[in-house]
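Single chain ahead, by itself, as structure tokens, in the form predicted alone.
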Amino acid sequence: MSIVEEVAPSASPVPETGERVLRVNDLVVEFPRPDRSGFRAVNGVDIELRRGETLGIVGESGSGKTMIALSLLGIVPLPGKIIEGTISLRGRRIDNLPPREIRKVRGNDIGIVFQDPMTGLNPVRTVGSQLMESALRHNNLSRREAEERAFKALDDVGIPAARERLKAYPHELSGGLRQRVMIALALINHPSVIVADEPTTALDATIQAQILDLFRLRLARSTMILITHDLGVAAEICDRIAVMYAGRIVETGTIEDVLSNPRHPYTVGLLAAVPKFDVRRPKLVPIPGQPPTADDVVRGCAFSPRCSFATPECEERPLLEDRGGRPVACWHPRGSGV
């Protein structure tokens, strides 16, 4: 049974083509290295997101997923910086905005749900004060109106006794409630785009299921980027998926196309490593080797040292091009699923 088949009852259909909300074109994020050319954490990424669509970005740790999210918000950690490419939100370029202007975008036009709510929430301030600060900063509201909006945001994400929770500090809430607060904080100003960066990784299985239900029910019609290493989570929530490796997108398409018929050997390897619970004593097939690190100089196809299909042709970097009906960055794309 494939991942797609396991979650088919809850998977949402791909929305009809709508307004283009976000466009990332040839994005390059670089960090300097001593005595070498810079390390490109994101290397030539293109993303297009339309209204009501959810795009999943998947890949191993270090593939560049989170760096894309930080680039959208203008918070790439120093000494890293965007050296090439553009980011446009509803037709307006935002990657070159001065700090004062990008702060107006952050939390208002683009909301983010971080992986660990204990680092995303201020531990010495109440939940209500943090929600109200975001509402007041981006809207012409009185404090009473901001408090009502904060209450409504908590109530919308299913937090019980939402009025009382406004006075609570983050340490007084469970992990699941803290993550719900982070989702409320991302939604409070009704942003054009929501970025969810590994929103279920720090949660146990039961709470993770509750948060996924919340995403399906509350965010079903939102325009969202979901960053995850969990293909099952992506299959439940996303319309399209982009597979990243070493800072590049190596394959993209609809959830059903990519997970049912992976074309890139890396995608094939990821799916082969997913446990299959309908098989007794399933055999996991790990991908050999390790992904490149910041100290490695990558030439040609970054996956070729780990790929059983590599040939001398792979010493030249393949472009993300239509190969058999779907964009794949591989000289030897596979023709069937695992």
Given for the second form:
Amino acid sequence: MSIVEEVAPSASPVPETGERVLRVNDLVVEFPRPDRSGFRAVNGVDIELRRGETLGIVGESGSGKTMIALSLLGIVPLPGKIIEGTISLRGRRIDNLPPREIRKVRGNDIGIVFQDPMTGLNPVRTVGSQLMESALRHNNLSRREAEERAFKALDDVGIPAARERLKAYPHELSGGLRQRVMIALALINHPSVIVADEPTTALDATIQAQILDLFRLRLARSTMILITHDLGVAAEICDRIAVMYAGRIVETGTIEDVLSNPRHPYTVGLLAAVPKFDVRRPKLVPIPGQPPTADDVVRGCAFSPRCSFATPECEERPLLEDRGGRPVACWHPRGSGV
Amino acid sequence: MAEPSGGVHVTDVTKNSVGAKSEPNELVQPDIAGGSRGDEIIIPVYWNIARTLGKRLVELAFLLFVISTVLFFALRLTGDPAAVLAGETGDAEQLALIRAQYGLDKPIIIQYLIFLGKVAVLDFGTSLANAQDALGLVLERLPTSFTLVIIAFSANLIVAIPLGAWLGGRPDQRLRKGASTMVFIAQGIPGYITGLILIQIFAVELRWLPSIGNQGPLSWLMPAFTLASFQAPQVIRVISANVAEAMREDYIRTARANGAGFQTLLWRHALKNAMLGATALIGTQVAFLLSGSIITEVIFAWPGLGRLLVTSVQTLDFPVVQAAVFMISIFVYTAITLTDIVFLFIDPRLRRQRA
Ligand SMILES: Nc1ncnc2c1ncn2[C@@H]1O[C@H](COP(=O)(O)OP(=O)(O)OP(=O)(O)O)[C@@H](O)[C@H]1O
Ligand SMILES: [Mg+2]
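Please show me the structure of the same protein in the form predicted in complex with the partner chain, now that we have looked at it in the form predicted alone.
In what comes next, the whole complex appears, and the chain from above leads the way.
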């Protein structure tokens, strides 16, 4: 069986009612600070992912996207810690598993693709041995079978001459090929959820397009969380999108709704900053001002200091709730409610 | 390392034609095009090894020439071989006789050229002390010295590498911090102190081990430990620092994200990378084990090359000194060359190269 489900790109209606595969409830990831309360890199995030659906997470640098991804696998870097919330995979809590059990989830039930393929593979071990290590760990396979599976995994992500590449070391491959290897590594055990953390950011433009095609064409039916800076990427690949700001989701909805009718002023800002001459490829361009850093004390709406619609009301934090059809965390949503 | 040469260009051409052949394939599957870039050059490992060997051989020949020359003149300046040969009772007539016999009456430059000619065919002459072949004396001592060196080196690796990896795996843990401190202190203790303390405890007080000479395996323990004790701490520290650094790398996070446990991360992912940095140190250590064993050999009255060298210098036995230094130089160079070759094997980036 192929590790990527072949599917015609357009034939993917949003499965609104698919089985709920992943559920994150009120997730809080905190980094301790020496003299005061901890810094919450993720501050109360809810996520629901249904089978066959791709959820995009967008937001500025430092908004906590990567921490969410790492939380799912229980590998938040120390001294950071999940201090609140629950994560369930197919109905089973995975945030409180003992080390031995959570290791079975990693790379097996949830596969992750990291941003930088240049540093993400062990430089002194062959691509094949790294793939086989993961296959052997999670399955009862002989070395031959594992090698076969590694070959299959490379072949499936479009690596030419995959058989020979098994013996290659990472430095012998171009950046695009290495990222394909990273994807193969994430997929080799047929995980039920794929997490891709800015999988194209570290690549040059032409290679980016090729990797995107891989996601768009080959992984369209996968159950996936795609973290990206690039709204164009999100538009092409995602079914739903969640916009993050300072550790919280501030707006969420189907990709069409959010892009055509952004309601949170931050989302409006993101879209307004997109260059008009290239609407197909909108990119996140900085909005005036800076997001709060770990040193700032945030009261009320974290975006309000940069928001031109802020009122005294914004000193109280707006919850992410349905405001005219779609969840928005803003007292003064833009655009049109339903 | 991969500057183009004729051979590489040939490889390049073949690779390009392979690239061209794969183009139709890319047209069939445009969505995955660009994977093959056809620009990879694999340099066979033996090509690199041959290069390394060649380079080192030339260097070694030059080094031996320089060392022999320096030693020749240095020894001539510090003493008169004829006087040594004649002994304390020798009178002027005897000295003249000896000079004529050994060619010491010729101009120094001629003597030097004759000496060089003989060195070139590994003829160092006979020992001034007992008329035995100088090189023979040195070669006779080699196995004894090597016993010590090999034991010390193996002990060093067997203890230092795992211990270093263990310490580097979680450098923040208290137990490991304590152990690191002890390693640091151990590094500062000179070898002769270690040796003397060992002799005092195990030979003098407990009478468990023989304190001097080569009297079989039991007598190897203390000198080998002494020799290893000032090299192992260096290896431990380098390995643990490198492992600690490697454990913070992205590929460790990748492996962890795929379910690798701590032991796998440490031994299968971090250690190999850490060894890259430690290989240079270990190689240098091997190179200097033989010469560095001099103090140890003296303390334990170990009948090895080091002690022979010391005695020969003391008695101005020039031919033996020359032969001993010659052999030590060859050994040092062999060790350095082996290190280079080991590097080629453990670091794939040196072995094969993208162009
Ligand atoms: N080791 C750490 N100690 C303290 N704070 C940390 C640490 N690692 C991350 N953070 C904080 O966590 C926050 C979220 O980081 P995260 O990497 O999730 O952001 P991101 O949205 O993925 O950003 P980017 O787009 O740059 O990848 C950041 O503000 C960062 O300062
Ligand atoms: Mg990130």
